[in-house]
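For reference, the chain that follows is the form predicted alone, supplied as structure tokens.
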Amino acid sequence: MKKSPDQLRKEILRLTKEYSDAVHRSLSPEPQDFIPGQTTIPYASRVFDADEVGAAVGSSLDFWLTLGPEGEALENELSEFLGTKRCLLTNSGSSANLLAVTALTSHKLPAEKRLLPGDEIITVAAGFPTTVAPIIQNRAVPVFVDSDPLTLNARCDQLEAAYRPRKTKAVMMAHTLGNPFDLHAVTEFCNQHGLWLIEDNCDALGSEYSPPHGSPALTGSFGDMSTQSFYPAHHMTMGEGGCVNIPRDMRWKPLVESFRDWGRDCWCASGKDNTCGKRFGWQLGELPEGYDHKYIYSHLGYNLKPLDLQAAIGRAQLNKLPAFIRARRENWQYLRAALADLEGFFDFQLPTHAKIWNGKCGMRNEECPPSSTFSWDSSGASCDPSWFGFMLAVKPAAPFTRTELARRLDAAKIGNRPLFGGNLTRQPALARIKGEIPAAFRVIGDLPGADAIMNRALFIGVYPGLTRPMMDYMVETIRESVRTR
């Protein structure tokens, strides 16, 4: 008897689950599968099961290749999770950063607010280069403030020194390793001077920030725009992928979409025509009246959309995101408690607004709210990071260096990374640009904090795929590195 398409689909997906359970189990090992010194412990990795594999196969059966119904559903679900008006999917977090900055250049913005060549955007010196690259790619000038070596975020006391009337147009910086930057200080500064704020939220999906006398809200919902990355190392994955979040002002939607979708003026979704009701009723630029609106371009844009198949994977991941966030917090607390007696050798990262860590409940295998494990400063603000990694900054007086520790961890098959590009102004690309064009960027002070992070800090993983035997081995390896010096 011939099977119907619906029956065939159900059979394919049943076999897909069976295949995934048989083949991919090794990617999510049970505690007993871990062999210390032989099993690699990544600093970050994808965590998935048959749900994601089935979503990918199901989408491929529909063969809607470009962004479509799965993408629209994921955009709606992400905006609901974050508490934003809209989320617009892109093919990477780096593309999301590029689109957010490029949207500031649109001729459709008020002239005094538009980002023009030579205008400035304040950012932070230590971090990942694609937070800064779009500023230079849009012929603007990044202005680097220093980084705090304990929070890894911007020194907000330098914001006023970085500001130049009529030249500074925006602030763009990341929530480093999931730790929210001082959103209270930064948003007040931006409001005072009429600046745009772009939050690079790529490492911080699920982090919470509580302003003084305000309710907690997720990072990515405070700025004019924010960005996400869904690369496998991040909090959830689409393989490659990212998005631009629009918290409040929907004027950004057509601008970001235009730059994402070739620069076109039309806002019809893929496969749809005449959403505006006057497809042949426009006269723009020097085109003839009635020229097809689907082929009118108001910006010089890109093609930075993801595939609908990727969005299907993202929807399955989003269902797991609350558990992923909870695991990251629990793993961070577990490592912090287990390494608490090594404070003579390491500086450990502190959440923004925290003064000291004073809790050890992570050793009791329970989630510890920050209110019980940190003492907070007098600002009235606090935060609850959705941690991307666990920082170890080797103290200057320690009998070993960051590089020696990194080599020891690497030899033990424990993944570790420096804080991305370290002091970005010392990277070859920026050093070369500065040599060729001295005014390409400005620096506030000598950036000693960013240098300290570059020279002393590395981070290890807290991602949800880590097991307790893995973390115990990480702790013991770090302890052994201290003992043998």
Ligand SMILES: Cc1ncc(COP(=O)(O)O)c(C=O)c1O
Second form
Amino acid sequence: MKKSPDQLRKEILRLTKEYSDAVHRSLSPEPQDFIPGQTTIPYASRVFDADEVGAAVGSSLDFWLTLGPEGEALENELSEFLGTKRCLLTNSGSSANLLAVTALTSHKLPAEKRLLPGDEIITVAAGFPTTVAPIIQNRAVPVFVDSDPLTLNARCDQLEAAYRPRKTKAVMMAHTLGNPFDLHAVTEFCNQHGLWLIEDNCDALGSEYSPPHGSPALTGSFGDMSTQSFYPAHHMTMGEGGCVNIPRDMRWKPLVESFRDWGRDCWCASGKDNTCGKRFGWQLGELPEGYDHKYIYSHLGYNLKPLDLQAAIGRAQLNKLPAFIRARRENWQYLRAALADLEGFFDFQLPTHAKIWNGKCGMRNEECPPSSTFSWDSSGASCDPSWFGFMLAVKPAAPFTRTELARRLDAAKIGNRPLFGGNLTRQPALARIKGEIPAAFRVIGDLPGADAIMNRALFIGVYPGLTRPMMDYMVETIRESVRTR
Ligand SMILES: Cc1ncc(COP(=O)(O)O)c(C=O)c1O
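Output the structure of the form predicted together with the ligand; the preceding block shows the form predicted alone.
Complete assembly follows, chain above in first position.
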């Protein structure tokens, strides 16, 4: 008897689960699967099971392809998770950064707030290149403040020196390796000078920040806009993907959406017509009256949308996100406690506003809340990072270098990375631009903190797929590197 489409779908999804369970066991690797020195321990990796594979197959069977029902659902679920008004999916975190900065150039913004060529955006020197590239791509000027080598975040005491009346329009920086930057200082600075704030939250999904006189909230919900990456190394994945979050002011939505979707003036969802009710009733630019609104372009835009299939995978990942965040925090604490006696050789990352790590007090985040794990500065602010990685900076007096340590870890098949591009102003792309156009960017001071991070720091993984035997081997290898010097 011929099977109905519904029966076929069920069968396909049942077989998909069977296949996935047999082939991908990445959510719960067995301890015997890990062979020290032979099994690679990546610095980050996707963690998934049959839910994600089933979601991808189900979406393929629907064959909607472009952003559609799964995308809409994920946008709603993400804004609910983050406590923001709206989320707009993109095909990467870099695209999200490009869109957030480009939205600042819209002619629809008040003239004095609009980002014009030659205007400045304050950012931080050590980090990922696509936090900064969109500033230059939009013909604006990044102004680099230094990074603190312990928090890896901006030195906020340099913000005033970076500010230029009428030239500075925004601050854009990342919560580095999941560590919230000083949102209290930065939001006060932005409010005082009437600047936009874009939080690059790509590495910090789930991080919490408690301002001195406010309630704790997730990073990504403080600025005018914020961004996420859903590349596999990140807290959750869609394969490739990202989003722009709009925490409060929905006037950003049509701007970000327009730049994301070819620059169009129309805001109909994919597959929909005449949402505005006057599809043939507009006269804009020098176009004839009644020209089809679907083909009217008010901005010079891009097409930076993901597929609906990616969103389906993202939804399955979002269900697991709270457990992922918990595991990242627990893994960070485990490594921190296990390496505590190596403080003579390494500087370990500190959450912003923390002064010292107070020592091992239990491995589970609930048993060991950040309030008791760290001593905090006198600002009244604190934070609970949803860590992206575990940073070790080799002390200048240590008898080995960061590169030597990186080689040892590499030989032991332990994934490690520098803090992305290090001091970005020293990267060939920016050094060349500076040579060609000296005013292309400005630097506050000599950036010794960013150089220290570039020369001394590396990070290893805390991603949820790590097991205790893997972390014990990571710790033992680091110990051996220290001992055998
Ligand atoms: C801080 C930061 N911003 C932006 C990005 C770019 O994200 P994507 O790889 O999705 O383009 C990354 C990538 O890891 C990042 O670390």
